[in-house]
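The chain below stands alone and is given in structure tokens; this is the form predicted on its own.
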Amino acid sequence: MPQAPTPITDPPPAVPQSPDPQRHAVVIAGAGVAGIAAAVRLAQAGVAVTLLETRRKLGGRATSFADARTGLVLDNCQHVVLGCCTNYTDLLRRLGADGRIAWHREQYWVEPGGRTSVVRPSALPAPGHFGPSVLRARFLSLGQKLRLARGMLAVLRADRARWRAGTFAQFLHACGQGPGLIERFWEPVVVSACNLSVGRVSAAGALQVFQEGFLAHRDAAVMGVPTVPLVDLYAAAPGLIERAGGSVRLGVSVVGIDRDSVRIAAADGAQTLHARRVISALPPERLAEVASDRLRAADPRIARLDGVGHSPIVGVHLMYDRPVMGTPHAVLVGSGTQWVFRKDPAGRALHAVISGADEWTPLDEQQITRRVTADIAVYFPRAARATLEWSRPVKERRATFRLEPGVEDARPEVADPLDPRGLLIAGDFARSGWPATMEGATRTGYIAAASALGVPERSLLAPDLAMAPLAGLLGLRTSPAGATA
């Protein structure tokens, strides 16, 4: 399990409640993870927040939907949290949802035919904690393991700032990793964490994943999987916000945004909400669309949003007529379907995940299902003898921002450096020092809340896992929380 979090302490509210009933204290546009994070921290500091969301549920892209075909509540896509995600786990604790995460120390790497290697941290200190299980892993040859050790040492000592213009494939080739090792190890990890292949992803972003997610602390890569639909993780947020005098308004569309106001369209008509501070937790393309002319002219961050692209994810829910999978999750070595998660104790219900899914999004549901079930039959022999009862593919075409070389120049700062009272921007695409993850989204929400409160961002950010002394002695470099990768 990740190390015990520090006690929750909140600063006194620095945003006074407006004496004008027509002027809100803080308006937050967008109730994804970043918007929820900002709203929760402000509400716990005593600030009345108005949280706006177009959908009729919270969570944004990390949420669930009621499937009319099956009558089940299904997640848009499987999301996981790692031990290094200290701010997202802090948010779950504040929402009383931390007990709804099942933590796994093991990673199961499955080869065609079903042979399985278990990778888990040992009692050795970081960064050598995975060494014993990797040495025993059968999906890598001895030569590949030796090259992997050299590659990990190069990753540990790499200066991310020097690799912002290159791809991770270029870094790996410089380390002599070889195509077979890249395909069997580096690619599955990188595409799952960054939603881009090693040939397209920023080397700096991928290096951050390995440095802070694997090498800095022996609990950094411990994986947490929600045991309830994602939407249930946020169930306590509305009550928390309302107890502080705020409100959550679902089913309203933001049609205009400025540094101190938000225009909305709802069933009861159009309205302009004036606020002391405005936080945009909208997707980058949506913010660019609704930004006022005045805001666009005054805030250079808005124009840079055009440089933030997207990368898709496809998730496929499957139900078989009999148990087909025995492990709680699996990395499929060398497969187009990268991860599979068991969604019931028996192993009949599965959720398959394809990240960096550009070539999958043009396919129809039947084509996607055929490809995924064919992969699963190769890796889980019992599936070849089972009957598929139903499937539900879900395409998230704009699942994450595209973490390509140079994108850091387009990612906006949370606070406008030219206007201390200007628009605050939160979201996984904003500068957090992290790739497109729920952790990155939470960090930007916390940073936006700190700016609205007028307190240092570090006073609201949860501390990172402490770097292992041996990792530091060997030359591991990490960036401080909130810094850009």
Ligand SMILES: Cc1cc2nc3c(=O)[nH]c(=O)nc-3n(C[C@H](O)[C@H](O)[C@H](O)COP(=O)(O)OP(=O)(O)OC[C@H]3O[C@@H](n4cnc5c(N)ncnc54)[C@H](O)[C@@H]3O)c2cc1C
The other form holds:
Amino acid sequence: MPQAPTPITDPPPAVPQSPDPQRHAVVIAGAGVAGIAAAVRLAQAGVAVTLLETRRKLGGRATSFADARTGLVLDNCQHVVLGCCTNYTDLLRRLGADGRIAWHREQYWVEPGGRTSVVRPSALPAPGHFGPSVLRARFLSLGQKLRLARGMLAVLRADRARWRAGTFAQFLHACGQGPGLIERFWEPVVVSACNLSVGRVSAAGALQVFQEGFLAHRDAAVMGVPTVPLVDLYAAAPGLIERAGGSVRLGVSVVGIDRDSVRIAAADGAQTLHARRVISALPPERLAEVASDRLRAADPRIARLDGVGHSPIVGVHLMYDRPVMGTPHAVLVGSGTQWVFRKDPAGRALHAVISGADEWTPLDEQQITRRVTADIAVYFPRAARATLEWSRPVKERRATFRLEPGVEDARPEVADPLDPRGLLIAGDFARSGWPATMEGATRTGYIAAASALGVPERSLLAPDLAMAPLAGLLGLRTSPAGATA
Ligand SMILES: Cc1cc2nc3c(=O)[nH]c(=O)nc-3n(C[C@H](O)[C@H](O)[C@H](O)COP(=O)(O)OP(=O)(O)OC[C@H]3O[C@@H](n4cnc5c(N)ncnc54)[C@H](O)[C@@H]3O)c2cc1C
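To test you: the structure above is the form predicted on its own. What is the structure of the form predicted in complex with this ligand?
Whole complex next, starting from this chain.
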């Protein structure tokens, strides 16, 4: 996915700066991906934004930390981006960080003992682009491949709106996908993309992943892996915001939020900031906690947030005494540890990811390490003979919102449909048509920025990859950018 590394700037400001010096133009609470995305678009439109973040770094759930034990800067978890994530890649371009993503066309599916099948897009047009390599893949039997083809056609033609109340397991059973095929193919893809198993995830949510992330375009599933710590991807954001007259205030906690003001607690005391527009880019549970009584009474989106649950992810950094892994990343077929990424050229440093990790969060660090290294030893025989030098498990209990049936009703619209000057809500849990991803977060940040600028909601969204004509002819209908599933 080569992209031009040109910084992008938007046309001149569509909203005047606030004439009242005591009144901020736009205050954004929370500097995760959604808050950064909104701030960058507003700053590039010439608006002075005040970006508030409780931690002393940017990036929220997609960030890095200095690990005192190893002395290394580690990501809280491996994050990947797909070719279909056109808004997140647009944001990286605006930050001049798009060159810090390495794009991989191959996926490596590894079975116990190390047998590896490489799945990659061929020259065939979508949706048949993965056909030849799936036919050659050894982790599925011929019967499973034929059933998979039938299942993919059903996915392609499915109307997501009709599947909002069901689970993806119900969908898969309805189209004849057997338990072996579900365990070996559908489950690892779904749990990694949606952070919930096929038996719990909303069918509409999982269908979106396959329709837009696999079938619509031959580059949709190309996988981007950051080559620098996640926190470095946002390094240009503060300068960009400050050049537009705005500011980034780290270590400042929002303790109250209303449609036109934010109450903060900082080292120098509590303060109320008044603003022409307020964007919340806080996590859902925090927004529910700090919303003023007046906001809660006037804005039904806030009460509905109680219906947004969470799903955990465990990431484990591992260092072996010798090389154990040859491919840049791997899906471990049928394993509790679903994905492993190679973090150095030699293959000694690995990062293992367990999504939908409810069973794992009660475990302590030693138990997690034992379980992960046992899984890895089964799939990478060299690991069985190696010695582990250190491991650093990271549990994220609230990694993502739970994409279960009916959750769409609890997800808030970015703009308040009842109040055109109301609170704007950005964040991966806001309605974007996407699961909890950096792409979903970016989309809601861009929609919030557009609303604050008073331009049409979707006008700042990057175009989706154009759907392959054959996919359309076969019946694929994707949602327009920004629409809900
Ligand atoms: C382990 C893990 C792995 C993941 N893997 C992937 C992946 O591979 N690909 C992908 O696309 N997505 C992945 N995700 C999801 C992705 O990280 C999130 O969807 C995205 O980062 C959410 O961004 P956000 O801005 O909506 O929310 P957050 O990142 O939660 O941002 C909210 C911000 O608000 C701040 N905040 C909270 N309270 C206050 C307060 N009172 N005052 C001020 N600030 C406050 C927080 O510190 C945070 O910075 C993963 C997530 C996790 C946890």
